[in-house]
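Heads up, the chain below is alone and in the form predicted alone; it's given as structure tokens.
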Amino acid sequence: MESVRDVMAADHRQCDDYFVAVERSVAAVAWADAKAAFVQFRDAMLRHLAAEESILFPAFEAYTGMSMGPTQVMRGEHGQMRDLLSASEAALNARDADDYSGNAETMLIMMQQHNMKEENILYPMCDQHLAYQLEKLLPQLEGAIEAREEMQ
């Protein structure tokens, strides 16, 4: 059986792939391609964050009673990433490669650190504490991700 870590880490990799596509297009000064790739990246990220915040985190918090623990930290980082997405999109719309690159560098570092915390700490905790409801939880998470893929 798949785990929360399997499903959500695979989605992290998908988001990473979209991010790389934006980076390549910006480096090639292909602004239309960069904008299209960014829309995919932004939408992937927002769906991923929403799936965690609306499905995974509430289930974890309900079971453990920890609402001020790791999920609060992750929500705070999600807010920072949403701000970086907005700033990156504004830079792309202005065709400002330097501004975009600065935001993208910050986003990359943040995503790497954030994903490591989730994949090595939070997701394993979810798999352990929510083992009894994975049959219900995993299809919900996958459904949220599939909804994103259908939008593209």
The other form holds:
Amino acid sequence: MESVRDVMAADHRQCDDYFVAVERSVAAVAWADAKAAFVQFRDAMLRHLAAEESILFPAFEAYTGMSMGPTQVMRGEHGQMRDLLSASEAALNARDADDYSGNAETMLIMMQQHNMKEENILYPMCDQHLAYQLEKLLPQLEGAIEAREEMQ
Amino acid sequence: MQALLSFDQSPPLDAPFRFFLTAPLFAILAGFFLLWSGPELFASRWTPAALALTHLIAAGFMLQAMLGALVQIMPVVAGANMGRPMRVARIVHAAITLGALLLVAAFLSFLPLLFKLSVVFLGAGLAIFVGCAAQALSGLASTSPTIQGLKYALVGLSVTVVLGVLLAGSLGWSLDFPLMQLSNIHLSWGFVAWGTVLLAAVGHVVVPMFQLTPAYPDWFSRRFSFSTLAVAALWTLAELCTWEVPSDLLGTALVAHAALFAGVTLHIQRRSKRARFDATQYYWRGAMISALAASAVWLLARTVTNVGEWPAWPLLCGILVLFGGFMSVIIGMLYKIVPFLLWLHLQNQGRGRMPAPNMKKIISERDMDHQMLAHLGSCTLLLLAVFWPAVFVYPAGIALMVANGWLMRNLLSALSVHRNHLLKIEQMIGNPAQ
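Counterpart to the form predicted alone, namely the form predicted together with its partner chain:
The complete assembly is shown below, putting the previous chain first.
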């Protein structure tokens, strides 16, 4: 059976690919393509964050009774990523390649170190503690992060 | 569960930054030192000046940056929290800074007292660091190549330090140790079992993270750190027992390990998804190419008599490893770690009400690129100085000072952006909690 780690880490890689698509368009000074790619990236990111905050974290918090623990830290970092997404979008709208690249670089590292904590620590803990409800939880998560296909 | 609960306890900024800001000072000092010592430094690897220069970089620049990075990354990448990180950082930083300076002074003067004092400070500082780091890592299962690599790297550091203490101690207390043989073992442990194993442990995280490459291949990740330590230990045994053939074979295997790390890293970097190279990518690639070149020189010296008999080949190798390899990769990583940590701190202090300047506003791409060119220039001149010391030693010394002065300037201007933004936050939302 799939695990939380498999499903969510695969979505992290998917978001990385969308991130790269924007970066390539900005490097090629193809602003229209960059904007379209950014929308895809931003929406995938926001869906991923929302899926965690509304489905995965509450399940983890309910089981462990820790609402001020690691999920709190992750929610804080989600907020920072949302801020960086907005700043990147503003730079893209202003066609400011330097400002975009600065915000994007910051977001990339934020995102990657966040993913690492989730993939190495939080998701394995979820797989361990929530094993009994994975059958129900995984389709919910998959539904929430895969909404992009329905939208296309 | 311990790792989970202490999820976000990265140490205060002060802890890593005191190391990061000291590192370039040692390299600037090395530049001054080249000017002062002149061409005779390049007569042989055993000249006091060559030994002093080596330790300004290895026990100065590299050690500072490596320990600073460990203080910062152990909690983040491994969930390994040191108790009282600030206190440990202060004591260790003071001890190794003083210890490295005393060691360099000892090489230049050959005063036994200075060797004794350097043993005390470097030995004690590193013993405290290794003890605290080992405590933080103990009890953590080696669930990733990074955690495993960090543990083995600490073993590598410990052996390097013990051998260094024996060597400096024997000069301080006039003990009768086989100095040349122990020196070779000391530097092999330092460069490969400590330096390369640590770099690989960190590289497993930061290469895919900064450069969006595929992960290191599984066959490599699983075995690299253990295999390197095992080969280093067997080679040391063969070397101490003067078993010539096994020692030759194992020595070659040890160098092959370092070359393999460089080769695998270059291979995965070729598949980076990033749209274009930045300074960090160039620094990493340059470092790996330099490491491969050093391995090739080492192999040539072993197999081609003319090269092996050339007294300067170890210097060529040393410059490729120290300046082209470790110094490059360290600066490349500082250019990500420093702006990110400062951004993160400002972002947290601004509590979402005041956006922090992004990383490239903290250190601009232009400044990083220019500094990188200066570093490339200094490496080239140092290599030329091996062949024509009288002509190139002075330009090399100046170039080394310029490149590292520039690095220092970039780090200090990052801190000034940070300070100014903190003031703005203070004006807007009152004094932020530290």
